[in-house]
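Given next, in structure tokens, is a single chain: the form predicted alone.
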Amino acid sequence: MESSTLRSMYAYCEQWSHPESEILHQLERDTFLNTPTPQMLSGKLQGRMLSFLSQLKRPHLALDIGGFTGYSARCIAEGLSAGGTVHSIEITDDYEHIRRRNLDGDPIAENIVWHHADAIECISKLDHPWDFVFVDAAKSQYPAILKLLEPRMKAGALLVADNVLWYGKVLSEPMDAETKAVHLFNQQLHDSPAWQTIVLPVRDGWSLSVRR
């Protein structure tokens, strides 16, 4: 399929899609114009599955792996049960000051806690019982970021990852290091017995698994 085509089909998918919150919308385009990667903040479509699965899922523990500006948190935050919580990890501060300023004071927020650390590190130290979580971190940890979360997440858990075709560099031999980790992170969830496994081609892959 032609780029052009699929741009037009992802923009026909955006406009009959009901729309972010305005917060949300502030919060991308403060990304796109003061981030120097604007591309690693999860789109509307990708934002909006996210909430959707969210508000299915009704978590009362979310893990958000990868942060960034705070905006697929936010995002999760909106499908929580009562009194629930979303714990985002985010290895730098350097995007702290564009999210302090669109998301303090946004009460959906207020559920959201923030942690600035390595997510093997921070994973390691947070053993919750987690019901839905969103990896998005840097490729070549995802397999050691599934071997920590697999004893860490309840039946019926729902497991959502991104860039799992990793731009279809997992199609083409050889591998890059990110390429492979990305792999073994496909093949991992395939061969285990813990996971029902889909890939989906969304953006640049997501794969969603259920925990048995």
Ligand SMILES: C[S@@+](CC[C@H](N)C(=O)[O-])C[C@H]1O[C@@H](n2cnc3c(N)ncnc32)[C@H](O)[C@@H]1O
Contents of the next structure:
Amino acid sequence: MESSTLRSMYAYCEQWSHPESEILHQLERDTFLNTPTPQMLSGKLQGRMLSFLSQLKRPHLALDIGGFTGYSARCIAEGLSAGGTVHSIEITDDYEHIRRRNLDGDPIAENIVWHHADAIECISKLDHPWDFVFVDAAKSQYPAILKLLEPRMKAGALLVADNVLWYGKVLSEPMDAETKAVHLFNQQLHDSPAWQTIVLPVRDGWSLSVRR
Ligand SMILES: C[S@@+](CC[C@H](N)C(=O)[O-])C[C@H]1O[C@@H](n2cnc3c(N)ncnc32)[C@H](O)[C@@H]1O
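Now show me the form predicted in complex with the named molecule; what you just gave was the form predicted alone.
Complete assembly follows, chain above in first position.
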């Protein structure tokens, strides 16, 4: 499909989906104006999907891996059950000022705990079991993250992973190291009896997996 047609289709989908809140709109705008890699942010459509899934799931303990400026964590927090918490892990503090000036004082973001840490190290130390997880950090870590998460997610928990098509690079050989890691992650989810998975061609590829 022509990329201009695809762009128009995405614009149409955004137009006819309910909008994000003003606070998320401002956070996205600030991220685009003031970071060198704003395309890392989930964006309206993916953000609304995270919020929607979280509202269906009503998690008590949610995990956001790859926090960036806080957008995905804030979307997931919209669906928390009463007393629920999102833990968001981000390795660098480069984006903290953007997250803070947009989300400090926001009542929904008060339910997010921000961790400045490496994902693998942090997941090993945090509370569990998780009932909602969004994986969106270093692609090379996806297989190791999955191994850590599998025993830390309860039956019925939802695992959402971004970039599982990795710009289409999973489709052809030879694969570079990051692509191999993403492909292995997809294989692990497919082959393990612990998961029921669906892979979707949304943006750069999303997979949704339910812990059996
Ligand atoms: C694609 S961005 C996340 C976007 C965010 N989920 C959103 O929707 O706005 C990936 C983030 O993962 C962070 N990251 C990379 N390696 C990491 C690691 N080992 N542990 C934690 N965060 C990491 C990067 O610094 C970057 O901010």
